[in-house]
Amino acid sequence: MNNAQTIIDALCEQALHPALAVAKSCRDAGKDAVGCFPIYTPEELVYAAGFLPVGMWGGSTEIKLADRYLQGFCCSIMRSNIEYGMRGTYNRLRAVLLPTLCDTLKCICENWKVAVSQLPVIPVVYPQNRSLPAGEQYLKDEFSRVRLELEKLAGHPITDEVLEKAFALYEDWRSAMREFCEAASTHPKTINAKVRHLVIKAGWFLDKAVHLEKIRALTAALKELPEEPCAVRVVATGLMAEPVGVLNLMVENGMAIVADDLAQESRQFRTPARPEGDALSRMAWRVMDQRGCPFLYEVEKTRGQMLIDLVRQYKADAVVTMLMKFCDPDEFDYPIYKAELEEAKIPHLYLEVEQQMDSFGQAGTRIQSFAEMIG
């Protein structure tokens, strides 16, 4: 076995048992986990109060008691969160942070303060419009009083030294899985679409000083091996790249996802910070630069060019959209997005997705027609 396939199998196996590699990350690491709501977390502030900072995006699971607080016609992911609170599966977590970029994550902080009392929440609200002088101040006070609110819950100030290189560790990390994902593109059969989706998404359960390592350790073997052919080569884009049963379906039908613009993945590095400024201020900036995601207001929405762009740059064969159920900015931007998509002539399929799927076949039957009609 190489190298590479022994990171590999390292990663998926904490990204498939998120419990697991929790716990022993905070053995490891000696810390307390804080939880992080999607998406764009201020992670660096938790990073820096000395907590572990863990991703909150749902899961797989029967939903019984969440319905008290969400309709049914709610995001799966927010769903299963709320599941997850009442049933005690999250009292690892000191607390959690939660960004109100959507109608549901406002609902959501409300109801969290009742169904799940015994877990504190700290609500990020983002300013709507980010071209503003005004817009780039408001967030670098809201990140100040979530710095306060940590450091309540730490029992200790949050240096600037200290954030300096909390921010500094995640550039880091950002810019390592930015090379991680050009290596990727090139050894497609390696790095399938689970594969890939599983090795971004272990960061979210591990310290990401470790995360770092074995990332870089694996981009490093796979320059080492040779380029990989692939069937259809697809840019992926949505909130993210579950349930993995449909990913299984790609790889059965030679479907390799080249490049995304997922929001679990590649919108959480994409953008690197500015390099002037203090950690707040470029942390804010990340925000402000951020381009082409509909959960961040954008008058232009250039959402569609960025993925034609990342189709040509990456010589894909078409765009795989997987909408997330019921998730209202997603849905808004598509009709623009696929208008786009078709007068560049760039095949697309549309996959609806939620993460309490348990049957495949009408998925399965779209995408084994489709990997047929491009290969």
Second form
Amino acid sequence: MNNAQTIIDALCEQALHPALAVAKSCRDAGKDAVGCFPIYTPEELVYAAGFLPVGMWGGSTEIKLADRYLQGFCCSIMRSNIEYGMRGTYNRLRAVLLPTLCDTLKCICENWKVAVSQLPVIPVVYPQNRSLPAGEQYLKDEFSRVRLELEKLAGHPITDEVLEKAFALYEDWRSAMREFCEAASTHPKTINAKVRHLVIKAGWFLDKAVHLEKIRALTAALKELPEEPCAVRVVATGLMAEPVGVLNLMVENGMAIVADDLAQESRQFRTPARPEGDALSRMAWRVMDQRGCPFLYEVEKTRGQMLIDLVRQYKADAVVTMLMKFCDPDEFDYPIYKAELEEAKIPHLYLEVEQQMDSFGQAGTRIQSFAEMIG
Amino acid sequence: MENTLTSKQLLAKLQSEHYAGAMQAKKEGKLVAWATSICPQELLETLDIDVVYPENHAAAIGARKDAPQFIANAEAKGYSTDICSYARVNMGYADIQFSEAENIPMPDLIFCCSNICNTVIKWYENLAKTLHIPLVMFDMPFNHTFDVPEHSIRYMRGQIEYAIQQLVDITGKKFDYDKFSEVMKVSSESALWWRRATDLGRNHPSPLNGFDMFNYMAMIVCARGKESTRDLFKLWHDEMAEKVRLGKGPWKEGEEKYRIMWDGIACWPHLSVTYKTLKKYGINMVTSTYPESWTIVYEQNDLDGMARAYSANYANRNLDYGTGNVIKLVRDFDLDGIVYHSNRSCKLMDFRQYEVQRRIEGATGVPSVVFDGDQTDPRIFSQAQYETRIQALVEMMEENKIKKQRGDL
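Could I see the form predicted in complex with its partner chain next, after the form predicted alone?
Once more the chain from above appears, this time first in line as the rest of the complex follows.
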């Protein structure tokens, strides 16, 4: 317990203080940092170029400067990122990588060039027709282009050998994260909704080799502990499980997240790489093999079935949608999987969240009454 | 008989035939497709598939004030009020399947091209899932560079080839490359005549009233692979060329005092009031970004060129291109001002609009205003706000005119 708690405390502290965590990670590793916008940013390339990849998932801050570029009905993560960028919060970064996976991200890419001109942006364009051979080739070409950009930034080439090593490290990390989530699902008290989120989130600010080591130790420590009961077990879906205030409410109401379909959490590591091929191909295939993601075209739309399967696999009681307001892709998926969950008679709770949320009264009432209904 | 029709009459006739033709095709058991507005329709035209365009249909429903019932239906299913209202109208229509305004047959397949936004990918994915019909997807990667990159063209070319195979499988027909070649030629000609006609707005006064352009746009969206469309735009062009020769302006009564560009989609449910307010002040919308968006011109039989042309539209390119394009419009059309429609439905346009506005103003000194509205959801627009913004624009344009007369500008 103590060992687990020590690791948990350290990771939570790092997740709650990204600036300090990133500064320490850079110092310890002797690396400069490169920012990675959500989502599916090819971190392995950044890592192989000798930089520390750092997640850029906005934050709760007052929006002033970003109003110059974005209307109020823009995704709050992106408003925060532009705000931080303009304010100079990200100035320690050498550059940012930005995948243009939705209409808002395309605009952020263009605005960033002007609004945060001190920080070069390297856009990454993903193919949506990703199952076609032409899509696969395009993605590999795109990764190769990004690799070249990063080589220019680093001032040296990224050798195949270094890239293979970086990819292997990321595969180890992804596998460890999946194992951690398994162990967490049977220990919903020690790894409550908030802890689970922060432990995973810390990985965005640490060297993956360091995070990997801690996660392995934490998982081992959890396995030593007896399984824990929990009042309400849920599967969370959406972009991210924030603001943390919402998670506090879940914890208070005995609601644990036993599995997730969140962009900031499991979506980054749930799909293992195919065993064969070189690193670049395996990176591309991981994107092609990803299922049930609102940002990647999938005509079968398997997200609903995937959520139903997760509920059954993890003996969950319900699905909680954490819908980041103004996120078009997620908003389009919702009516489809909502109907599928209803058909499968799986209760679900819809929570609309924003990073700049400062009042949790309504969310609190809804979480409490939902927990009472289920529990 | 047809020769005696004016272009306005011909437009009405072709539009009505377009919708009636699709309904008839469905009745006869022929395949009907729904498609996005700037998609490579050449493939569908070649295979004789009747196509209707949900965006155009939603606009018609919006203009005839029938959108609220469809929007309410979609929202009751869980669609957020924040998503594109064309999508909400269409999702609602897919369920209700009848509008007093205009009807379209239900699709047997859908055809989606992401060069206008990623939103259509989600929208069409949902249609395919709920209607259980095949979806032909064209992904056109966003061009954060000025030009369309080569690897992107290779990817799009691969998709065209794949789509042809998909369509052959769906229809059971052979793909006739000779016909395809002819359709490519006609489509480019339609686009050229569309461009030539809308370019006449450069004249003083402009024979073109931009709100008419919104109407004519229906055919460049819905039927640019047809000879009748090419002929319509040629007729429209010739009529306006004649007006130029006679020195006639956009309206029967009233003088064109100010020339503006309208940025963004029309505010369909409030078309009349948005138009009349401008006209009241003698403001003529002489152009927009739409003439350029449908100038899809490429060499016949050049698939790479076709891919490049479709990918290179305003919405799919970077800000340097977008602003350069508008600066050119300001100069070519001798604009006095710009009205930006902050259209709640269209995040891709909105979240670049402030920066576009600053750059255009910086480069040209032309004043502008932004107003809040929506393409089909009537709840966003405020007449009072619109009127105030237009008044402010008139004041700024008037000041500039005085400065110009004094030689200060």
